[in-house]
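Encoded as structure tokens, the following chain is the form predicted alone, with no partner shown.
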Amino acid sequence: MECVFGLVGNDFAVVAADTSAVHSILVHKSNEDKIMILDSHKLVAASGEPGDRVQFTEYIQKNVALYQFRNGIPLTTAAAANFTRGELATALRKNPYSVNILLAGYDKETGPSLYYIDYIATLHKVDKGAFGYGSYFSLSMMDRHYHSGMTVEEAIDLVDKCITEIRSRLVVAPPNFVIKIVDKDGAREYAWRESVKDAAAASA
């Protein structure tokens, strides 16, 4: 029951994701980070089958790094989104990935941006987006409270509203969320919202 959502504010983009690793009726862990730092100024928040999610996001991360290594300049956020979309489209006709992606980034020329890429290789530039069962609640909250030019404080408050709504309305709501932000200073972890902590493994 994954929940991934994000939005673009004034000179930054923020993404949040649940941190539950589940299979069938089992929760394996509740601190799985589903938001990858793609490079210094890009974030990839992914949902979908765990194997596809990890393998595909790592594949994109390494290829973006390879492009920068070969050419001496990083891909723009738009270029990274189009590359990701192209790889999903190619795989769609061979061995498709069951993965949905929100790609957030910051470019000096164009500022912050957020791209919605789903498992059938649909690509859209959006101001706000969400995937998973949590999207039913987070999208409605963002429709009500989102406005362009939000400050970091306003955006985090909206993210917290979305998390609260998911926790209170979704029957199998994930307990923990991670929030990451990207702006002119780079991509970084902003905060965790935890209601359950993984118990430390008992020593032998």
The other form holds:
Amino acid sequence: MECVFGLVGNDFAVVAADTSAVHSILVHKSNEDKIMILDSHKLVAASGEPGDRVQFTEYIQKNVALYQFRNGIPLTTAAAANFTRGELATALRKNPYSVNILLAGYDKETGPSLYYIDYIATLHKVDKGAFGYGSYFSLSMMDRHYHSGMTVEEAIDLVDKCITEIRSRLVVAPPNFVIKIVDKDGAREYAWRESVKDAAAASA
Amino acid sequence: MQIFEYNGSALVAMVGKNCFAIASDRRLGVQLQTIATDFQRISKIHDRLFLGLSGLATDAQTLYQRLVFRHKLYQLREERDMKPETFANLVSAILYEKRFGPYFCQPVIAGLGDEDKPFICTMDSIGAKELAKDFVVAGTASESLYGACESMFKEDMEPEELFETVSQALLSSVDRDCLSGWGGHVYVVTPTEVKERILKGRMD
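Following the display of the form predicted alone, present the structure of the form predicted together with its partner chain.
All chains and molecules follow, beginning with the one already shown.
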């Protein structure tokens, strides 16, 4: 099952997500990137139905870009989070999206932030959050080891602890994870944690 | 899966001598899992009117946004704040609009009306108002809250004593409910000031 989690550090926010694309018992691919770079200083880690996940996050990404084109300045993380929640809430009683989102961002004035938005459009600003079966392990791990103002090294160490816990304790644990970080220098990929590499295509 | 018990909540409002208190728990959960322990259930509409929303968190957030919008429009047109009785009627009407597809919320409204007379009321998810002279309760811990308030309530309590009574009633009730708790948030409102206090109870 899909594992997404994230936390806020000293001057940055980090999110991690598994990279398995699964249909029933089949793993289609194990390098599916579920963390979208929303704009220069925002990350959206999404989990849920694959079609909805891609469609909805791309929709949010394009609307956030449109705002920047029209108004000349980018949206704050809080504004982007509230916009996302609004779209999910409007669709909820018509044509609901089954997508859970962790929105991480960095604003110059307010610093890093992380927003928990679940598929029924519950919005809450958090210091640490997680979705999926992996959340039972990663949230507990973060409850134990998280403190405010963590450095990048400490935070990545905690992320690795969570990944180890998920790998060892979740029955259908995803093998590979991607970690992305957002700070004053922008949103970027930090690392992959792979325990199963996609086999190269056999030569004919 | 009961929709009113999906997120967990506890709300109580109590009348004192020319003052009122409104209190809530702080847990935001998704069924058995706790997501956050600092969730705000009570919002200020204006200096003398507070609204607490229990039930499904997403609907509470949507409903709150709609009500703030309507109150701001009222303020622009009437050039004054809404009376609590009027606001209660507005909430009731908005809830009944969705009679056959309701918001899964139970609001608690508390305010100071004309001549600083305290006003409290609650309603069900389709807007059936319940006015009370002493206290009103809502949320997953409502049954415990009824018992606690009934035994602890006295007429014409001063603000300090009212705060103690409301706090004890809230904490003892949420301790019997697994879906609410993780502290309390109490507002005591008199004609001259609003005192906001955070309670630390059993953190489970």
